[in-house]
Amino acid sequence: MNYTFQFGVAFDVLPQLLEGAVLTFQMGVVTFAGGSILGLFFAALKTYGNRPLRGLAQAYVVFFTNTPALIQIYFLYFGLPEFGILWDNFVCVMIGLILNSGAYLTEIMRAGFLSVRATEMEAAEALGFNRLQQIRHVIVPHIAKTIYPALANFFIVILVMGTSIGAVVGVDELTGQAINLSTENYRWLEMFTVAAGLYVILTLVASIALALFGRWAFRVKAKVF
């Protein structure tokens, strides 16, 4: 093997890779926030809804957890134009990831719903809380503490890493930037080695931030990395 590593080439374009890393992190945050809203909504339907609503929530979860996220994004990007709906690649990736993550978060949050003690719900009913007030003031604070480690792990493992799917349809997040730059300088090994290092830094920063936030907001000892 006569290959000579030239990491200077990769470090010369580090600003572009950092731009991709920032976009990756932003995509992860937005996806997690959107997926959490969907997860909370469908978890409530599965727990407290009538049979048709529970069936709707179950159908959503089954479909999006049993089909690849890439197929879902492809449908949005390549399929919707056949019906006259044109979204750019970034919008398709974000919507696809939010829908996909929302299905997984539905099951995670439903576990939190089921962990609420009956006495807490009875106390809320005695105070005159309706169902929405019970979810807001009793259930959400409870499940935030109960399932916070699982949510933090989901953000780190699934979303920060899963955003690399965007590179397939031309979104210039970290992996996309690495691919684009590698086609220009042909230093694939160096470029993706540096990109891998940036992913490690991203996940470490996110892990520390989530652990500190969990301890401050919910007194949860979430693991770092």
Second form
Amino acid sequence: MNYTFQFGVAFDVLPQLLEGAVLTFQMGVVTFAGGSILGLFFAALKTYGNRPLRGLAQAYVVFFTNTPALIQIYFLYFGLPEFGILWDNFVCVMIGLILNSGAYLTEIMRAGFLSVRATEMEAAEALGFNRLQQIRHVIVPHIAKTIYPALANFFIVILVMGTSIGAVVGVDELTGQAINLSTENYRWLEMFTVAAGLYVILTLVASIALALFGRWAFRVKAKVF
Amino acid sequence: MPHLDIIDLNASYGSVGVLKGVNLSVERGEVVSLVGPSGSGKSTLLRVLVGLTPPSGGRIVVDGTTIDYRSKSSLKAARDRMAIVFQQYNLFQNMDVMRNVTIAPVQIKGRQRAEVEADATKILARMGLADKHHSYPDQLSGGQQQRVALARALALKPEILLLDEVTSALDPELVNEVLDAIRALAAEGMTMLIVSHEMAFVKEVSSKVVMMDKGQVVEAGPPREIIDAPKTDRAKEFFGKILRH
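Compare with the form predicted alone: the form predicted in complex with its partner chain:
After this comes the whole thing, all chains and molecules, with the earlier chain placed first.
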């Protein structure tokens, strides 16, 4: 191999790559939060809704899990302008990612809904909780604990695989920033090696933080390493 | 005026009638025990009272007020007055003992947390759980869990306590700690409706025993009359069988 790595170049642009990493992290958090709200809503429809509502939730899940996130984002970015709706690239990516992850999170959350014991619900009802209060005080804390490991895993998926799609429509998150810098300095290999390293650091930090938070908040017996 | 008056109550699961014209009245401070074979409708009667199973006919009157189980506000009023404790405790697994006991008064009734916690501390101490405030249900024995469930019901300050086979799921050694807690409540004058198979306990604590079978009251009266000298053939057969053990 004749290639000579010149990481000096990478260190020069490290601040820009770090900026990208911060944006990646922010996009991951917002996507996860938005997707979780959608997921909770559609999982509730699928579990407690009548036939048409269950059908609606099912259609949402099938549509968004059976088509690539990239196509969904292209549709918003290149398709909607044909109908006179012009959103900027960042908005398109975020809406696309939230809709896409919401569909996966619906199925994760639904597993949580199904694991709530009927007897706890009855106790709550007898104590005077209405349906919304049951969801808030009994179901959500219960499923948060039960499906926490699955949720934490999915957050990592969003963080690494989800957000990097933004690069394709010019969002300057970590992957996008690495592409931008490479086209300027032609040090593709260095840029992407450092970017990959930053992704590893991001996911490690996130995994440890999530495991510690899970232990503290939900008594989840998660291993930190 | 009876504290709780059940008049010609009917209830069914689908097309199967479970309660077929139950009549029963409970005076203030009275402890009434429901006995009878499985499927006789004892538990269903308690479930109907707290609105977990809808009645299909008849009336339930608490302190002179008829409860309309189709009206949310009326049902809420009923649940303010009656609290139920289940056979399987049904504690919230993701909450510690203190939160299990305080969540309904704080979140549902909107009472001040500090005041509710002070109350809960007293109730838990009476239940012998003073050192368990921050334990989770899965860290407690069955008897302890059932006493938490009792505390949770009492925290709502109910007038009438409904106990549905509260010792049936417990190890024999743990039964007494729960029964002691119930004895203390009875001595204080709490109105109670108890479903139980602990005949010795029923005899000791009840002012009235009601024998049910096939969704109807077969015989009702003071424990000595009903358990020791039943008049109807069905009651004779039932008590004859269980007391032979």
